[in-house]
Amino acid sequence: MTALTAGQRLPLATLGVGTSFTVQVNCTLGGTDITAFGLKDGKLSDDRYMVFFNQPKSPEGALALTAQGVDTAFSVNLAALPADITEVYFTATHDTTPVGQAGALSVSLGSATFDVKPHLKAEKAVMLVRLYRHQGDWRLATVAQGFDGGLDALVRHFGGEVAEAAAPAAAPAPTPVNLKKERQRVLLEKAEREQPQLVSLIKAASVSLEKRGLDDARYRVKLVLDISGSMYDEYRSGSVQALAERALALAARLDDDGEVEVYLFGVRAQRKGAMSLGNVGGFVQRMNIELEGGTHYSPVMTMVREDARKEGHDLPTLVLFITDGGSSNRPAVEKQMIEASSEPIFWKFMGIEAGRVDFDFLEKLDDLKGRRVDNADFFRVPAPIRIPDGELFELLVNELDSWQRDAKQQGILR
């Protein structure tokens, strides 16, 4: 069996399963409820897709509880799930005792096992693993995130309703749960446990977003990194890793998953997978980058746009595009920017100024004519990169609010 770690995201095909398989949860803490939640865009919009001891299968049987006890099992048929069910969470909850007090708590799927117990402290409600659609395929994410409260708290977390016990007429109504703020709180708690150095960055990103009225905004965040040879010093010094961590801090405030899809470009374009709280430490070094002898924006822009279309338009995309020079084949890039101005994507270009650098082309993209809306912003920073975090986040979200307003007026955003 392959041992998984928290924060991993991998295609189900790599685990040796097809569209029908079994998810098994081993938990030795008596009284623990194991539940599967089928969600639409992050919400339990249909409570028939909450599968647990009191409702052992979904309407069409695609999710079914088949065994209970120390070893709880669910049968899963992804092909039978409705198309609007975009993710499935498997969870563990206990009404009185922290789930982490279990002698053992693990999830098995195909050829892999995820030991959840080492990642828990005092949580009574824990999201164990998540299945989700990604570019037309299904993937597994190891989560191990939780918060105080039992099953009721978890249902509210996913946007469902919980019947309240009768209360005296004079009693105040319960405070509605803000699903986005609750998820952000969970992410912040995870950062405090696993990546404490990021907590101050996440808070700084929050301040910049709130200043622009974007405190409730939701975006997918993508990080695009230049790997031309002239970037050597920035990679060697750790500046690119530091920028990646700041991109992740911004994603923790904008994206429910708190992850960043990473792309590289030089002569060609490359996808490098998702960066998350679970793997951010040393992420750039682990990419084993080989620098290239050219700078071509267009191939990676095509790749980002294709991926955004496959992921769907339920969320807009914020692209953090970092480079230290201009692009070859500039007419192709201008054409891309004009076409992309009708898509829910905002491009933030950051130029690293080392020596005699010509950023005239990036400045032209910032003010490019012929676009449906202004879908880009550009700023420059001197090398070595020593800009204060508060100032950097202000620059990273500059014009995002005005683009969001204009894109809604033009019908680009819902």
Second form
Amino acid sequence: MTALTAGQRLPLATLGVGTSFTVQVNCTLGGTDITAFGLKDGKLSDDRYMVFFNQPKSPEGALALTAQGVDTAFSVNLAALPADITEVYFTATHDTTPVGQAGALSVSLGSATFDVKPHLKAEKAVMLVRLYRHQGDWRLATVAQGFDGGLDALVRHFGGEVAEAAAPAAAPAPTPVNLKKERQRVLLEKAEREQPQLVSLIKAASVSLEKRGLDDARYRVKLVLDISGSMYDEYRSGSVQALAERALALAARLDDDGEVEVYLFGVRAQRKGAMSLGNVGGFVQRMNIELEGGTHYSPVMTMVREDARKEGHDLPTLVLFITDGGSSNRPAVEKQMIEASSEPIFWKFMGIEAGRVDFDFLEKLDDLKGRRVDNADFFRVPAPIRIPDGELFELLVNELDSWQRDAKQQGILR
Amino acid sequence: MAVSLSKGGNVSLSKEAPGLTAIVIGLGWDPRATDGKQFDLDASAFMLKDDAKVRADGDFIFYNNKTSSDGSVTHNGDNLTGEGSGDDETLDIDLTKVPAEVQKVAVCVTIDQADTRGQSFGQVGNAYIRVLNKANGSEIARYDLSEDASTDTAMIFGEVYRNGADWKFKAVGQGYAGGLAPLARNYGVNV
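The form predicted in complex with its partner chain, contrasted with the form predicted alone above:
Every component of the complex follows; first up is the chain already shown.
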């Protein structure tokens, strides 16, 4: 094995590789994302050449992700790369932690290994190595430089000037680099590590959102749970925990931080904090819920609206409101719904149907008159909850797209 | 017409450019785009006697001694970051003013604090050093430091030397371990 140092520039032939080979990245820091960027004259002008978990190969397959985990591998076929791709950077990025804190971080290619870790300080985004065309040949440069600011800074470095450079009218507008994929991928990868049972749920949630053109939508997700006495069976059977996990899966796609704020209501309203990928397991049980003898929607609605206002209305809020019965003090609830129709909040009521339950009031709320936009939807599922996940997500995001459109038209939502 | 020199090659400046009286040494590099210590490249010149030593410390022209005592070699200022287009640092050598005792002028490029900052030419974007005919700006020789000297931190770029009544330029392109201080010591400067 040849050990490489930072700053070397080598013809690939000296490493014993031809045009088709594997680049391996060994990184022991969990949550690090390894990406290959195919660039055109230093710029990422086509984000199909950003090869990573969410997009595992370039269109013609010249760059392909073949292994993930501590050892990430890319197959590289230089002969198949389009001529206008002039260089390929392999990068390591982390959302929160400097990549240099990895116990080990190195790149292997052919007979050579480049230990990147010793060269790093506070960078959260690092260019590890670079393959580039030089006088008709391909070379390897050992880079080990990066940005403390993380992925955003790196992408700006690769593409920040693309928009400005697009001034000449004849040139087709470059596709802007979509960073949102990256955020979703980070959450999905975290789920794979910490909550693998949620991965298929997150994917099912994605499908439902994409069907409604909501794949890029951003919401804060809040879960409101009924703790009236009649919910006893749903809590005991684990149905509520299962629903909470599905709400979190939806948040992993919709929410800016992938967390769900949880509220309880019976007679009173309570805030129960944020549910995340890190604490979702057993979340409902840990709340030590004491069921209450009443169902009052209004106090918890006030609480949710207050919190949404405090968090700022730049992001809309999706409220998943789970109940098994109609509310007391109905005029107060109707007044709330009418007032809240001017706020960027969409209310999704899910009625759990156990025995003879009266959902007339919820049906009425769904079609309540006097609101600026239709800001609520209601659906019912029979208890015990056995509805397939795909169907559940369809019901959970139903009408969200039409509300989003109407709220924008009305200037409620930016 | 410019002669492209490879390592070790030489060219008669007087023959290539009849009437040549002055040359410019140009050094350029891209400012650091990534986070970390800036790349600070320095050009310097040593006026050497027959024995390849300076006559006195004043014959070492660099960022702290911008003009030789006889005025033949001038450093036009230190660029600390590589900011700006074109050559970032230049040295002028007026061949007509070089004292007879001086047989050659060695031109070098070094990275400031390369060791403590862990830097080498290969980490610097688009680093080069070149020599131009001052009268018309034509390029006589150039090294792409980023590619050709990637693991070095100091390089003897070339020598301008007397050959009878003529001046010649030799493209040395030799990496030199240790940076500017040992290089200066090697040429007899007290540092």
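Positions refer to the first chain, counted from 1. Keep in mind it's a predicted model, so treat the numbers as computed, not measured. Superpose the two forms; the largest set of C-alphas matching within 1.5 Å is the rigid core.
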Once you line up the core, how about Y132: does its CA shift reach 2 Å between these two forms?
yes
Any CA movement of 2 Å or more for D366 between these two forms, core superposed?
no
Hey, does S75 budge by 2 Å or more at the Cα between these two forms once the core is superposed?
yes
